[in-house]
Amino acid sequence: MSRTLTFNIFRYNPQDPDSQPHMEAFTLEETEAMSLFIALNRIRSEQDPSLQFDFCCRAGICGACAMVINGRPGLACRTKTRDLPNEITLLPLPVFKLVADLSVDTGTWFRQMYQKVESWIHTDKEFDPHAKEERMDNHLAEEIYELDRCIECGCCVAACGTAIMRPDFLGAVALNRIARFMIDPRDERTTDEYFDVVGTDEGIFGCMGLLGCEDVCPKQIPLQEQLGKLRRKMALAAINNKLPKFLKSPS
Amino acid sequence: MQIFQTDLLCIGAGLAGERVAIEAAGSGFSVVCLSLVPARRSHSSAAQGGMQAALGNSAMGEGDSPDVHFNDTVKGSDWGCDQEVARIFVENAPIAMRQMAFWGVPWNRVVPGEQTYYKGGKPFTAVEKTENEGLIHSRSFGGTAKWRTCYTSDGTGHSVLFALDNRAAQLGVDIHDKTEVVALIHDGETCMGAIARCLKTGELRAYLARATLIASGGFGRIYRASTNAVINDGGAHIAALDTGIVPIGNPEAIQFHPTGIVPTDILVTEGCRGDGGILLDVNQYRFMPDYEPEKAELASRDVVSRRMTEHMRKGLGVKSAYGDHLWLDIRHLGAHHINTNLREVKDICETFLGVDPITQLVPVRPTQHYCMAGVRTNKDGAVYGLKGLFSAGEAACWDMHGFNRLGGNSLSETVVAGMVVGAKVVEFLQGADSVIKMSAVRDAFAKQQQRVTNLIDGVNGRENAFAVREEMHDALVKGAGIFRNGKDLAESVETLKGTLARARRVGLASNGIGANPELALALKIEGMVKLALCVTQAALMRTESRGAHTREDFPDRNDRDWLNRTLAYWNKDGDELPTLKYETATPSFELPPGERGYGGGKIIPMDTPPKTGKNKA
């Protein structure tokens, strides 16, 4: 059963003046249940200790190890070599700034995203340590969690036609984040306030509907549905804003 | 030398680090968090099960209170914990859970009416009260008298970390991710920050801070088979130990979780058993009730892990290419329950094992999971030995877990300790002015710069850091696993002394330019071996069995001689072994030492039984 696998890996270390971007081939004998986590760590410890890549939980939970695997963004730790051909090409995620080789800087991108969409609960209330918690319907809690499951791996951004063309596009991850807060009654933002954040070409109206995001999401978050709902809601808000005052629905 | 200055420097941006950061930022102080990975990838995010807090909203949690939670925690610790700290923890846990709800955590809530739950594989019904509708629900976890574990499906750590990081973003907490601490800056009395290496460019930086917090999680990755993320390799513990004056508390107290999957060692949550999952052997026979008639699969983790190992040693494990294992069976919980409340578990089983837990058995065995061991602090979270240095979460030995922690108590500890220690850090920052001695900063920086140069140039040799790590892994498996004995431990200590000598001769094979990963390992391999020596030497000296520390040659819990806490110091850089000291386990006894009610084993009582008295925080 044993195959010899060839890994064609993008190499470039911007910190090294002698380094030029190029592809480098490594070969490994495939072992049972081999994942890209196992393979890349073996290449590092046995063949080239300078090879840079990112792993953290290695269980598909933290989102650290997204890369382009034979042309498709995905989590390396969840990818089994048995599902891949003998030749495996690995590239760093596009859109995010390259650190070196397969390692990219997702942290900076996501932190500016939190600030753009104000990724937190907006409320005028103060926490009262002596009071019981506010009640919530369990079904609603489950709906919020469904959208909160995003692990910010960056696959949806890397697979997005708009994000690749325009650097200011929020991307599915940010639009899903907004959708998460919109259904959360603890966030007191109005539709108009959400419109200010996402009712633009950088936001929901920049989406071309290619839906690569949904195809590559390793957590199967229903991005298509969320983007659709958000677009409808924001379009209605845009129309509502053009209506004379007496016809407007309250936001 | 690139210098950053801040009021509070948090080493680690997981739950404990961010909770303290939020407390300080909320009081108007500047905060920088250093993290190996973007904050939301911290290992806290992998915690599936939940957080224990005595809210008592659910039908099976009725009658719960901090007192009941306290008793469970002390028993769970096998009386190794600091009871004052355990009391502070249980009293504050309900407040912390409600605060998390306020900041956006979608906790699962009480659904009123008749509900079907499982215990020991059998369904039963309980009626959830209408008046509790919509309050935070709880599930069952091992070693607890009540159902007390608050949860968000099986992504609790993830959802709480996202809520906290959202809050941190709102308050302007500055996160420097891809940054690794390599040393603390101190003058022997006061901590003044840390020297860190940027994992984007490879450059060294100095972070100057009035208060520094170690909240970097555990160091489970000194073991080869660990459920921990690959980043949990003890970098900040090493920096603390290297000061020579900060001790690691109870280094021998290492937890093995009953259900790591085979192979890959990824954890499936205790919630599986809490929700009614059972353990089966090679004959698909449910063996746990034979060992533990009362608690069965839901005895504390140390007990279940020992019983599983015992059962496999009888030849009743399932043979596989990856060694013996047992089965976890959750099939009877049904597709709906598994698809909603154990969804990550299903995903992990499908992706990493090719097993569908709705219809198939899951191969599991006990796997290194948690360090009760940690940087020793007092009840305020202030680290022994250095002013201005604090610690919280798994990184710390605060010490509410003693020799075994209960499932759901560590995730809870992160936010509770974060809240409590955070308030103490704020008090500290509001108090005395601090002086940063630039000579101490320059010395610390120059020393680390020199280490980097030496490793790249191979000044001390060209030992391969990866090979040294392998040798350390082997020695730990041999001596410091679930069952320990004097002979194997002594051998491990001897081996590790040699490993330490090799670690000191490490040099790079690659050029070390930029965020070179070989250099990252080379910088900490010596410290990792030192931690391994702390674990094995402390385990060799402790001639009793308590909680997760099980000596086959000393099977009794010895309260007469060993009701204490190990403090491991690395006095001088060139030392071969840690220096061990001991202190009393707890300043007062609210609950005097007694039987746990599970796990069996004899107890050698104290010569003079302690005075007891409730000492509410």
Second form
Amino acid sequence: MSRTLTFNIFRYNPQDPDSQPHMEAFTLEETEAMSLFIALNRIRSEQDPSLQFDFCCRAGICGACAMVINGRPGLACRTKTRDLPNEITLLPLPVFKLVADLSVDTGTWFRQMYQKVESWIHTDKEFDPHAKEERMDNHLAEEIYELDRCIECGCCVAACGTAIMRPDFLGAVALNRIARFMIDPRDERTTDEYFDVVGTDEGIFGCMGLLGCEDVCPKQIPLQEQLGKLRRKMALAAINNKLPKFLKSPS
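Moving on from the form predicted together with its partner chain, kindly provide the form predicted alone as a structure.
This part shows the chain on its own.
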């Protein structure tokens, strides 16, 4: 027997001066294998065409439909209503700029973050489009791929206590990105150069280790493992290269 589901959805359009933040309830009869993506599209097509939320791939690849589902960041397209209670509360992701209702602007945040961590291969080699691609050990390529599976949904940022309290914090996604380049043999940056990017309270030393990022990652990327490795590397860099400079007495 199907259930009647109640969806309590955050509504607010900051571009409309008459709009005020509030929760609005909608009811739907649950269908077999219904996802939140299907439910939201039914609500928009059958009850309120003004409801705003984001989606693209519908397969857990683009990350566009991320939202807070009963207090936990997740993807609407990958969340089945059968795994939720009769009453479901949907909120936009925190940290990111609100567009309207459940829609947030993650793109601007990610562009700024990638500029901060210089998210590209740093090399002095001149690119030759006719040359063969550099060979890489399969095991190393798999390690890089594991960290490259991030879909930039923003769930880990929304679940991070530090990111919510401090807008200058890079977040797990940025630190994972740095970890990806640190193991890439094509990137010629030194440990000191990496330290200058993430060896601060805005970077790895601002992480409180609450594990929220890994708990909500829809791609199950081993974020805490990478953050732990990065923290150790940056701590050693501070001891070996940075602290002696500060401890030197003036000549």
